[in-house]
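Next up: a single chain in structure tokens, the form predicted on its own.
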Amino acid sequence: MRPLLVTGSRGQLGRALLAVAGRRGIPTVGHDVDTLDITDRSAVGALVASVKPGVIVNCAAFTAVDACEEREAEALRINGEAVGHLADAAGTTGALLVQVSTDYVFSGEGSRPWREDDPPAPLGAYGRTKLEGERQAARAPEHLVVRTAWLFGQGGSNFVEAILRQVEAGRPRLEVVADQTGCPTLADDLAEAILDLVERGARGIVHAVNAGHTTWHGLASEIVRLAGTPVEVVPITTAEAGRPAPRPAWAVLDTTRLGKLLGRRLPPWTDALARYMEARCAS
């Protein structure tokens, strides 16, 4: 069996993929920025030629949404151009390239869940650079783009941890945006879905998020409820939050194709959050 190569292996999704693959007995090689600079075409080509993976899952990305606005050229090198290096290397060795993308490729206008064939129209630099990554991934003869959203998992910085840090610091009141709607997604569930999609021969674009949707305020309220603390969670608008990067107001992804390919959809986000917090307490 040719190994699975995971880039960005120390991030939330990378860690989850290594763990899930390990449980499934899949030989796996993980690399992060300290051992592989994916913006270095020669380094990428040499590594892929050496490992000879059957599948490459690219979890490496510049994900600081606000910073992307000021450093778009750098974000484009990582989120866009570097994916082309992986695509070329995958094509040379016959590997499947799985590119992880985002709900930020959409405008956020509308009221129905976004389908895979809806026209992308990113609002900001992060979405633009990730969309370029999708285009670059398509250069690989065998490619799969998995769009996800509002990711949280062990070993990384995420919204759930940000809220819990404030709760644990004794903050009595939190102000949280209530006019952005999306699909919180657990890295462990996404990792399972990605490996299942690979096993079933999925190609093209697939949306993979936990079932259901909420606002950031709704997510924060559920975190506080599960934590059992009397913190007040106050709804505010995106404008009141004053963040530099524009964000899609409606970022709900349609997972009909995922359901058809896998014969199931991912568990509800509320269930995923409860499992995450239970595991966090246990550790």
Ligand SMILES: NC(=O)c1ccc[n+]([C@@H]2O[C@H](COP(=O)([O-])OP(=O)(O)OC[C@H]3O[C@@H](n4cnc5c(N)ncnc54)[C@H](OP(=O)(O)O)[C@@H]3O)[C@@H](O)[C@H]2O)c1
Contents of the next structure:
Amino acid sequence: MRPLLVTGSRGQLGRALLAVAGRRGIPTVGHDVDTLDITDRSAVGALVASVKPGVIVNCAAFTAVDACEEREAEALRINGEAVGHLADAAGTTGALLVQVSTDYVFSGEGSRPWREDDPPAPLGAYGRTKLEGERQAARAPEHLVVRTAWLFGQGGSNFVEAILRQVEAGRPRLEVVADQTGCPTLADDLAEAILDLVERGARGIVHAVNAGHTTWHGLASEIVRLAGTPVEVVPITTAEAGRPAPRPAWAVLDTTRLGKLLGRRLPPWTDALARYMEARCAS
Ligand SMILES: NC(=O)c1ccc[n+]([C@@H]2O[C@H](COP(=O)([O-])OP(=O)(O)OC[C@H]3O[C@@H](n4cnc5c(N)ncnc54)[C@H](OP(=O)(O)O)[C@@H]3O)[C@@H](O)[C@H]2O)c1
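Previous: the form predicted on its own; requested now: the form predicted in complex with the named molecule:
To see the whole picture, the full complex is given below, headed by that same chain.
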């Protein structure tokens, strides 16, 4: 069996993929930027030629949404051009390239969940560079783009951890944005879905997020409730939060295609969050 190659393997999704693939007995090779910088075209070609993976899942990305606004050229090299290096290497060795993308490719207008064939119109640099990554991935003869959203996973720096840090520091009151709606998604559940999609031969674009949707305020309130601490969670607007990068107001992804391909959708985000917090307490 040709191995699975995971790039960005120390990130939230990379770690989850290594763990899930390990449990499934899939031979897996993981590399992060210190051993494979995906912007280095010749290093990518050499590594893929030596590992000869059957599947490459690219989890490497410049994910700091606000920093992308200031450093768009750097973000484009990592989130866009480097995906082309992986696609070309995958093409040369006959591997499937799985590129992980984002709800931020959409404008956030409207109130119907975004389908895979809806026209992307990113608002900011992160979304623009990730959309370029989707285009670059399509250079690989065999490719799958999995769009996900609001990811949280063990060992990651994510929204859930940011809220818990403030709760644990004894902050009595948190102000959280209540006018952006999306789909919180557990990295472990996404990793399972990605490997299932690969197993079933999925190609093209697939949306994969935990079921249900909420606002950042709704997510923070549920975190606080599960933590069992008396913290007041106050709703604020995006404008009041004053973050540098624009963000889609309505980023809910339609998972009908995922459901058809897998015969199941991912569990509700509330269930995923409860499992994440239990695992965090146990570790
Ligand atoms: N996080 C979210 O909410 C979210 C939402 C939608 C989609 N996604 C997408 O899901 C995927 C996984 O996200 P994640 O949250 O797991 O990301 P993450 O935790 O930020 O991990 C990304 C990893 O890629 C590494 N990396 C950065 N530049 C690299 C390079 N040039 N070569 C190789 N590795 C490099 C990072 O290393 P350093 O930490 O040292 O930079 C990090 O270990 C990404 O494609 C992301 O765009 C994420």
